[in-house]
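Coming up is one lone chain in structure tokens, specifically the form predicted alone.
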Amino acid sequence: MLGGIYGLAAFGLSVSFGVLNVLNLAHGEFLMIGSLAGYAAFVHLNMNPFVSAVLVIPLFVMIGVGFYLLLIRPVTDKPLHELLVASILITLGASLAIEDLTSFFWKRPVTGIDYTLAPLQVGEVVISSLRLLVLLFICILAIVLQVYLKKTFVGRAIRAITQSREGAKIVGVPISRISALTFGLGVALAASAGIFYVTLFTVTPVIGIPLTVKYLCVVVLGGLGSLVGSVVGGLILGLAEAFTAYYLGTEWSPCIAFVLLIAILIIRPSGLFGVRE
């Protein structure tokens, strides 16, 4: 389940980098904001978290498009290496600013949704039905996203730009418009994953950058721009963290992402489902 959340959020980061050549270090902050939005909807509007996870998508697509147009679009004409450096500095600054502003205005240092469902019992094993529903919902959302990328014009344009930016431009793909929508989609996926995250774990305003590091691990592990790779990479990282916490202790769990990142860069830099140059 944790791996599914990682995979859903990491795919937004992967597809944004694949289309825009922009490394968004503020990605984790959008998950944090989505978590707080889900909490506010649950407490003040009594809204079911699963409904919130769907409703935040169009809202955060617009937020992501605005973020792109305001901060990223002015530097997209730079050479590739300058664009990458500029995007890292811009999004890192935005990440720190969002973190500080959220810490100032959000008075609850630790936030979580008290939402439970009756558990399932199979023999002597008790299974959380909430966690099963979250995992099922994430799988359905991933399938819908895959169909969207394959069957719609925007989805095919995103895939075309990922494969060949110049080729997509030649056949008439509106690069600027698709780039803005892609960035917005990546932000929306992170926010949607945040709803599930706050339903199952506690959230603080400072979780953004550590989560972004984990998403980078998932992206490298699964392969750039691959939805299947992001899901599988997220599952691998989630299971690795769970087993590490169980057998070695919770204090060792955060470092497993770096171990996997180093290992995959040495063994297969293109990732499990990436295409070798």
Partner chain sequence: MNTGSRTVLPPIAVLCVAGILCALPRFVGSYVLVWIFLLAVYLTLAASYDIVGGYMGYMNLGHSTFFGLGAYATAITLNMGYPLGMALIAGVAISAVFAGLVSYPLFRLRGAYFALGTFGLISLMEVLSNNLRGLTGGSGGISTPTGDHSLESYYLAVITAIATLVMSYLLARSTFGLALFAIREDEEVARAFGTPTALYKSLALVIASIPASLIGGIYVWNVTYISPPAVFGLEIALSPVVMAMLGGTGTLMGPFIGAISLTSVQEILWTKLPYFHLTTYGVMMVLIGLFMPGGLVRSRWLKPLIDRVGLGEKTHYANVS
Contents of the next structure:
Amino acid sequence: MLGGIYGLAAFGLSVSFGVLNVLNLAHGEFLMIGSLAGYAAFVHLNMNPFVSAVLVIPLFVMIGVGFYLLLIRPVTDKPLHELLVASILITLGASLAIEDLTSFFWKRPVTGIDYTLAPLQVGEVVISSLRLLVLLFICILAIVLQVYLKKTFVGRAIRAITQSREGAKIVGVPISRISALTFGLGVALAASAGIFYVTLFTVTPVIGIPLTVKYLCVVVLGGLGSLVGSVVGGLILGLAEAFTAYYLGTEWSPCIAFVLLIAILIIRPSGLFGVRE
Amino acid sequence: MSTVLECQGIYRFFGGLQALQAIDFSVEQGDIVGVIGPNGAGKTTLFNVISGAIRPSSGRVIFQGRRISGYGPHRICTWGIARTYQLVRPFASLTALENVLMGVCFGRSRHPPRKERAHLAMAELEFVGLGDKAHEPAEDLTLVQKKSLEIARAMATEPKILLLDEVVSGLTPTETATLIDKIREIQARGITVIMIEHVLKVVMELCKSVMVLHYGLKIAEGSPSEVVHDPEVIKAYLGDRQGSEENSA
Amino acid sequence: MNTGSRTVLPPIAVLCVAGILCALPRFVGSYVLVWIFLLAVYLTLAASYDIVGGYMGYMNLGHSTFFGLGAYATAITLNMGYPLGMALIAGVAISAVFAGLVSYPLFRLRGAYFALGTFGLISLMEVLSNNLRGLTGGSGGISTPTGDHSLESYYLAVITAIATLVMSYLLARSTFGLALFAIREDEEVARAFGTPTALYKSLALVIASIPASLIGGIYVWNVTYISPPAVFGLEIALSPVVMAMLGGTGTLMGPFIGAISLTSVQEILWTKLPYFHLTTYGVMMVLIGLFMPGGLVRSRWLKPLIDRVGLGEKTHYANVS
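Alt. form predicted in complex with the partner chain, vs. the form predicted alone above:
Below is the entire complex, every chain and molecule, led by the chain shown above.
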């Protein structure tokens, strides 16, 4: 459940890294903003979170494209080492600024959207139908995404650039435009995941950076650029957090992501689904 | 003459791609050996396997009677195999002298005393004709200077075998001629040279024997003049007429 | 060739600065001393960050982990009744061992992933220091035996800062430093030319952890109270990085100039502005990233000056030998 959310957002991170070679450290912030937007839409417009999860995608694609054009585009032509340093500074700096400003204007934490549906009973087991619906929705989104990447021009271009930037340039893929679009897509995925996040968890402005670390863990766990890997990685992390919270207490669950990351780096650095060099 | 390097049944796969298949060959001490073949034939992969940058999927590399495959590249370098890169890779922001110093300080089997290091590095720079560029950052050098710098850096490790990956590609005829002389001088210092080369003229002029790779397979081996008349080799370079027709259809 | 001035000038400069700083407590008030103490703390952090982040090119956003670890270990040892010297040594030893241990998995990450991984290290430490209540006092923080050590800790911090700068100067001119620069330029080639890169990367992290943990110990001795957010928080984590970047990474003067400018900004701006400290950091980082990734040292109007006094970038390995 939580795993699906992690997986969705982490895939956004990994796709935009594959295309842009830029790791967006502000990724978690967009999830946070997305969930606040979803919350505001629910409270003020009484909007169904599933509707807003769909509506938020085009909006955040635009925000992401704007972010890219304003902050990332100027540095993309630099040599690799400088690009790395600059991109870390820029995205982390943006992340801090977003977090600080949001917490100034949004003082109280948001404790989940009060949106419930009648629970579903299957035999002995009672399942929250809201969670089930969210899961279903994430699955549909993942399938749509997969089809999008496989079939459409933009999707193919994204995969081409990930494999070989030079090659894609030679056959005439408009790198800059696709990059902007991919970045927007990644951001939108995070924001969309954020809306589901707020249906289940408390959201405060400071969750952004720890979440980005979790995505990193998921991406390393699942292997770079693989949607299936991201979702499975997300599920593993979600389960691990649940178990930690159950056996050791909730105060320990924040660090399980990092422990998992270290463990996977020692055992299998290429990720569970990555190809071993 | 004794065998200095031997490859036994080298295979290397990348996913489903067979980059090297059943490569067997041996190199005699003091020779200059050429490795030729069309693009993507696995030449650079072979160099990567010999220098330890990647491991063979199976097979062994024997250097001076000792197995070296499976060891890290930094070990293999200190044991005496140094290389240059097809797309030059000097340490860009370090000066030419510092680049060569890396070879002197780390690449040798025994570390020379600190006071002598700069002189040793300087000597190698002068050997390739870069004595006056010692304090310039490597990124400011021209292509031929960068290539020379790579040779100097490799020579600074006191190698027994030097692997040259397309050193003359992209150079003018005059520059090529100078480099050919340098490679002869290197041979005269008792160093075995294995070179990947596209420019057949250079191979014909320098190499005692040549190995031809095609799609990861060794398709021919022998003296340069034998090899260029081999029907298999001609087919590999000019393309199999039937095959190319099928491809275009 | 001004090789002579290059080898003579830096030691003289260091001695002059050290002399002025030692004599300073006689002439100025405690406000200035506190400011210089904090400057020394930040300078030590920035300069030691630069060994891994600048020389070797691995952006270690978790450098303050060692600061916090040193501070906590020193505080706990002090509370057990050991003298300051022992406590500082314990702090340094523990974080050096820790650095050696985490270096193995962390250096399997490259580039931005390394940066994010090390950043995660801080949050791990914060969780640990919050949860291990018996040892650390949890979120309530930990106090050390009280007493006014401001003058002694001023001297200690200044000495540590100068020693760190001297160490980083010597390191840049050593064979080891040359290897670190080569790793930054092209790790694979460095390895192909005989550098034991894995060992050297770990070693660099351990070396960088020593000044950071030492200054952490001195810091806690001075302020006598620390809490998880104070030593593992975002501000302390990012200041050294921003300072080194602002000044210019991979140079000797960079962290120095960065630390002075940033602490001055803090002093002038933040005393007047209670909010948006992190925003300021953030905006500053974005601006550095967009407009001068090389830092102030490499900017047009400072570079010639610094090159002239022989404190410019890179190794001068060859000139020394």
